[in-house]
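In the block that follows, a single chain appears as structure tokens, in the form predicted on its own.
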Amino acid sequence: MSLLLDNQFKELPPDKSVDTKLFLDTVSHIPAFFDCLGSTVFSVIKSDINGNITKIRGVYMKDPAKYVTLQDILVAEREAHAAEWPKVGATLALMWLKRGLRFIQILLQSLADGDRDENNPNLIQVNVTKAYQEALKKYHGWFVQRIFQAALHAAPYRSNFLKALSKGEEVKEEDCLANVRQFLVNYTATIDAIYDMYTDLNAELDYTV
């Protein structure tokens, strides 16, 4: 079975609200994705995602009945911390988490779309680079960008990466990519909904780290 399809995201309701518990339960499996990229350099993103999930869960567990959706958390924190918001608590953690999730989404979508370096077709550097540039680079200062530059060069072979996504099984490339496309449907919709929520609430920040 595919690593991705073992823990798929649920289809969103018509109002595009994101159920907090469902989201946390599903997204907690995402950090394992970075193990498929092989290099320990990617552990920086994995650790960041894990940390942000933990922060959001910590807030949710204080009052699950109050924080049914992710928007409930953001609105409550805006009311409780008007001076510091949105650079506070779960709002800030989710802001960075969604960027890490977008990185994965763009990487997988790039693979599914067939983007590749024709001179090195078994490398995924072109896919990882696209994902980093579109999802994370503008939020990183010079030092962090250097770390990620090293990570891009440490990206695994395409065949090894797809095999890792298939949990080590020998799966035809087209079958693996079909699984990726299936996973991306609800995953992308969920991330888009979170990004839209940050836009609607004017909660997006663009400082660099």
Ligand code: EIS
Contents of the next structure:
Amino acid sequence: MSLLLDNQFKELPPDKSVDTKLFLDTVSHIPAFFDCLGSTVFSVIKSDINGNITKIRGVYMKDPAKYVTLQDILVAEREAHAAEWPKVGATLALMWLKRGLRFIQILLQSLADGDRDENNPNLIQVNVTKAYQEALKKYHGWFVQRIFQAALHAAPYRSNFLKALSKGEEVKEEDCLANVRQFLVNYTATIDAIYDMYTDLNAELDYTV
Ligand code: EIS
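Switch from the form predicted on its own to the form predicted in complex with the ligand and print that structure.
Up next: the whole complex, starting with the chain shown before.
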């Protein structure tokens, strides 16, 4: 069985709204995956992502009927915290969470597309670096970029990474990549919808940490 297909994202409705509860229930499976990557450097990333999810869930739980979609949360926070918004609350947490999710999307897409370092075909550094450059690097100052370099050295071998995605079972590479491609359909559509929402609401910030 595939870890990814066990926790698939749902197809979006025609208006591309993202259901808050479904989204939270699905992304909350992601942090546990970091444990099987084996290096402590991933615990920093895991706790950052966990913190984002906890913050968004905390807002949602205050009034689930009011915050049915992610957009409901952003709009309510814009009203409630006009001075600080969007650098506040679940709006800020989701702004960062979506970047981590985009990173994972680009990494998986790159593996599925067969991008490889021909001299080191069992390394995924090219795929990880591509994802980092497109999703995160511009939001990171030199110190966090160095944490990335450490994480890059600790990246698992391609074969072990694909095995982890298959919950430790020996699955043919092609079968695993087919699962990745299937997972990416609704996952990518969901992340794209969240990015579009940040653009439409003018909620995106580009400060560095
Ligand atoms: C945000 O963090 C908080 O998330 C947010 C709020 O406090 C806000 C205030 O400005 O800051 O500083 C964090 C930033 N988060 C900003 C940095 C954390 C360490 C990031 C280290 C970079 C490593 C890059 C990844 C390399 C991975 C190699 C992978 C090899 C396989 C399957 C792997 C998946 C990896 C997924 C990586 C996602 C990284 C996400 C980093 C996000 C980030 O830059 S709030 O908190 O509002 O909730 O309170």
